[in-house]
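Here we start with a single chain on its own, the form predicted alone, put down as structure tokens.
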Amino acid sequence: MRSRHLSPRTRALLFLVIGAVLLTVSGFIGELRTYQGAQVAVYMIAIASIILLTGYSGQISLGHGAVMAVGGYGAALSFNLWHFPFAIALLFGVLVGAFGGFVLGVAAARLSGPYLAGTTLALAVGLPTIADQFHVLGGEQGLNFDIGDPPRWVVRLEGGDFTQYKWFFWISIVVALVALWGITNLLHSSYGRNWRAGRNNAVAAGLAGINVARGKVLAFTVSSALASLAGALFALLLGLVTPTAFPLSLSFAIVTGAVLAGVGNLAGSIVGGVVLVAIPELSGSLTTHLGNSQKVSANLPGLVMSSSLILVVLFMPNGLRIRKFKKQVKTQ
């Protein structure tokens, strides 16, 4: 049987090819069109975070829009107090990001199952509760996190109608690709390898040598740092964090795209962060044919992503595959 799997250089070169097209693209679309793809990007890393976490080390988080939190105040934060470059913000955010979950992954190698959720969900629920207590996190009104125009070589490049969301734009599509790309390789080395066998058999994979407590600690704290660093471009498309921008319905959100995306298909966190862009603009058309109420326009988003959530979970548990794919797949 051939490998379906692309060479690492192949797949930087698609990558790659895949950035210039969307760069390209972003000059002939609108400003709204340029905010909702930056937030697709946005989405599809918080997607595969949970992808790689769920789908490939076997274990479950409802907490992780508390994760992306963290990484959006420690950027924020880094970026106001102590003046660092938006760069080595965007670092910070996810190195702290990066440290939580590992913080929190020593305690979840312990836990599996519910117990495991159950434990990322209380995370989410006092994680706001926590951020208000504290001064320095900006209690209630958060921290702005603006790092103002463009800089003048890309306003240059591009022209003179090249807007901060089109620069926020480039900077999502750029940092979500290639982490997308960095992610893939990942799955694919002896790393991925190891947490398939241990989500599909701890006993074997234990037995075969490898340590799947290790394993489930280190997908933790990678899936953590996907996470912020999804929180991080959030905040920045937001212009500020607070409390209530990282609510418990962000954690079931990335979990709804990525089962919508399939939990073992990183490709489909595309599909996920499409999806989870749209049910907000499709609620608001409805909405608006509904006579614009106000009980309407608040819940019918929720309703919509939780029909959508139970209809894949019936009949397409596996999430939106091609089915000629996985006809291929048994025919090799």
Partner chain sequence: MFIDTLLIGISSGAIYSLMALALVLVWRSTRVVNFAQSGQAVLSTYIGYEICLHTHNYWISLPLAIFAGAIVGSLVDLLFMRLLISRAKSGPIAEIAPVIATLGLLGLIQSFIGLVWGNTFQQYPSPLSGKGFTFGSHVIPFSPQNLFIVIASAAVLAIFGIIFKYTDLGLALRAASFQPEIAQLAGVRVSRVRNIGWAFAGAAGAVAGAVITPTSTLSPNSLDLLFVSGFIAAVIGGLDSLVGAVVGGLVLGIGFSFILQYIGGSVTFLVGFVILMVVLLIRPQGIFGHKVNRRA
The other form holds:
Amino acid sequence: MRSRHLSPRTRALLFLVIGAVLLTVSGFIGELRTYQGAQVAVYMIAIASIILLTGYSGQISLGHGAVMAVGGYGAALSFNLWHFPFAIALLFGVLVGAFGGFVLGVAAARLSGPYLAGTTLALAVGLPTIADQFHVLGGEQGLNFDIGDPPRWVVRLEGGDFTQYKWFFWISIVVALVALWGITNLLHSSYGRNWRAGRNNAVAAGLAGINVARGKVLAFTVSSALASLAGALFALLLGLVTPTAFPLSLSFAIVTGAVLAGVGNLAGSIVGGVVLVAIPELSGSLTTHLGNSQKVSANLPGLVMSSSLILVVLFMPNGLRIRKFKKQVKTQ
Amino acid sequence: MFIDTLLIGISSGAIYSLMALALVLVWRSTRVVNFAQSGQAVLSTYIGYEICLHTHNYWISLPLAIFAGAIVGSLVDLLFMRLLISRAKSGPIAEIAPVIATLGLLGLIQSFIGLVWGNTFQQYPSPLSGKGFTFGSHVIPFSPQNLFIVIASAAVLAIFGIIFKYTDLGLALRAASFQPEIAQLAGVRVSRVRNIGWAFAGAAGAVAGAVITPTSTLSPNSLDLLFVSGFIAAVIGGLDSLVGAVVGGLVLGIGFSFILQYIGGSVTFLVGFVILMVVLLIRPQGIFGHKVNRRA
Amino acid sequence: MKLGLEVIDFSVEYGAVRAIQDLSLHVVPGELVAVIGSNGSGKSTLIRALSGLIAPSHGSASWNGISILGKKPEELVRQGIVHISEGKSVIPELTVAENLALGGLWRRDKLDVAIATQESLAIFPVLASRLGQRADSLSGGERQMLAIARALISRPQLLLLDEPSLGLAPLIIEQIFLAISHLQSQFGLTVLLVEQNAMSALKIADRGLILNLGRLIKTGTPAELLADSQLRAAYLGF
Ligand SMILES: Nc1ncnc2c1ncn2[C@@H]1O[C@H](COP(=O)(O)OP(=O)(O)O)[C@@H](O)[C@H]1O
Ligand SMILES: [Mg+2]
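Next block: the form predicted together with its partner chain, after the form predicted alone:
Expanding to the full complex; the earlier chain stays at the top.
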């Protein structure tokens, strides 16, 4: 919320400081936490893509898991096949995803809530099956995505003690911060204002000369670019991409994360990312207390996530952020 | 070969029709696409499965599963939808709140099933053979269970058709879905009628689940893909039209069957997605719909 | 306790907008009262609040001494209070016969439903030849007739009529108002009629009330109201 009033320079500084702190912290936490930190960063980007789409332009997608798959395949393919450098491969994945998002967005701009939801759901189910059709995509086995050891200058920087996970963490954190910084700036621009105007009142925005449909397509494109960026990083963390690595549940999870975090505010993506990683972790330890039943451990996270999702929709449409909620209660 | 493919298509199309019908019934009564429909259907199927475990009789479990589906549908409306509709009127997610909430409900039902029955694959067997009929030396892929699926679906569709067209309840259901306020002013107890619509939808989904499951396995997610097919079928037919749901389901089922036979199974859903897009962009009201209200 | 429709200190608000302010009125059983007001004066709001579609913010309303507030329209229909809403209160997707049937759906006495249906068709014979047609193929006047006929099948005691003349040609308006007046005399119906068309409404009304910006500003017999030339110029528009 508050970042809305920061000047662009202060904002950039803020992101730099956060980045520096996180990268320093990575030296003091265990392997598992580092990996989870990287996961949080990836989910953050994915959730930001939904927040952008839903909160700022009023569209919905249940198929962003498939868009993530596009990013993952794009990056892995260009890295393996054409030997693109990692950063360029990442960018390539994003471009492919953005293009796909643009095509989808043109259609999406004409559909309202439930239709768009169902259509993107069909996409999420249908798209991964493409991989089976093309030999170059590796079929069921998918593609490896191994970027190798961290470069020597990084290792030297940290005094030799630099693990793979820590390297993933660094990459994910830096990419996530840059992406969020970029999106924050975009939302502060006239594009962001137009999206919100179009979401709040399409007719009025139209009368004010805002091209609502074009704004929606753009939002879908940018959102897909973000999602495919998250997908490429997701593939990086997994070390591979397969048709089943981006299941329907992933699409649902990031929508859940976005709604839980409050879909009206980009900063919510941080909360959402933490929640998505924390819930399985917490319910895992809870299960241990409950006697380690296989049934409980497999279903407790889902139970917690879905119940919170329902509760948030019913009682806290602005998400879990306490401050906003209080304000709303007062005005009632 | 052609006939075989057609028969299989009709069998799966009948199931899609049932699921599409369930979605249409809810859409017409509440203007909500119920993403939890497959969850409700799979829950009813598990109830049938449990009853079958104890009674060892599929024919006892089937009607009870359908009844359970109706109860679940009615409860979802009473305990969940009414609260949702009265609460989520404004705020940043008002427009998509029903989608999100029904998705949440889907997750809730599926984790509940997982907690009770586990996530492993179960068998819910029917006494009918799953092996294809034989004609001389030729074995066709259409089995007695497939035949039963077609008959059961046709029976359900016929019963719904008769209820809607010829009974007082059907008239009330139609009136309440077309013009709830005028129906109310004419004395129709609209919220009660709506609830019956939800119960019918739950029953239709339960039939789909309980007759298709013997041909494969049962798990908390086993009907998810059926939901997607049902949605595509419902949109092809026009979300508002009961006849459209049936035709949409058959068209899709037969179409998928031919794709499976002549192109390969893995692309069916991609083709489904493309069909969905084409229908929505070219004829957004569906083949049988007449109201254009799906644009943003 | 008064018989008939009694409304006391009635106010209805839409957020900050007060559409009806401290309105009181009394319609004696068997009386036909016309509430005359221009567009936006609060006529529909008044009727909608009386039939339970919206809730008033203040005041009371009773029918034959029993409060009608807080009840849903479908329950009030069962107590003999039927609201025919503005703009042809029929369901276009249903046939004429189905629209008529709707009015008797909730009633147990199916024999009387059949009799009431015959009576309604006798009042509006044009409907009898259209029974199988969809309601959206009817003309505006026919739809209004269908709405009234359907209401009659519920055997109402009190009819709340919202602008039946809306969008109709003068000749048709005359026909419909004649039918309304006939209902009052033949069935002893109590009628609260809200209208913009003062001339037609006052012709058949026993009493007229003038509504302006949500307030009642004048009550009287049609003759009294029509005799007041200032009133005619300011509110009746002729
Ligand atoms: N649903 C509503 N929300 C807000 N204001 C309304 C609503 N309905 C009517 N109004 C306002 O209330 C006033 C009375 O409206 P209405 O009862 O429809 O008048 P009439 O039927 O006499 O034309 C008008 O100012 C109108 O704008
Ligand atoms: Mg009016």
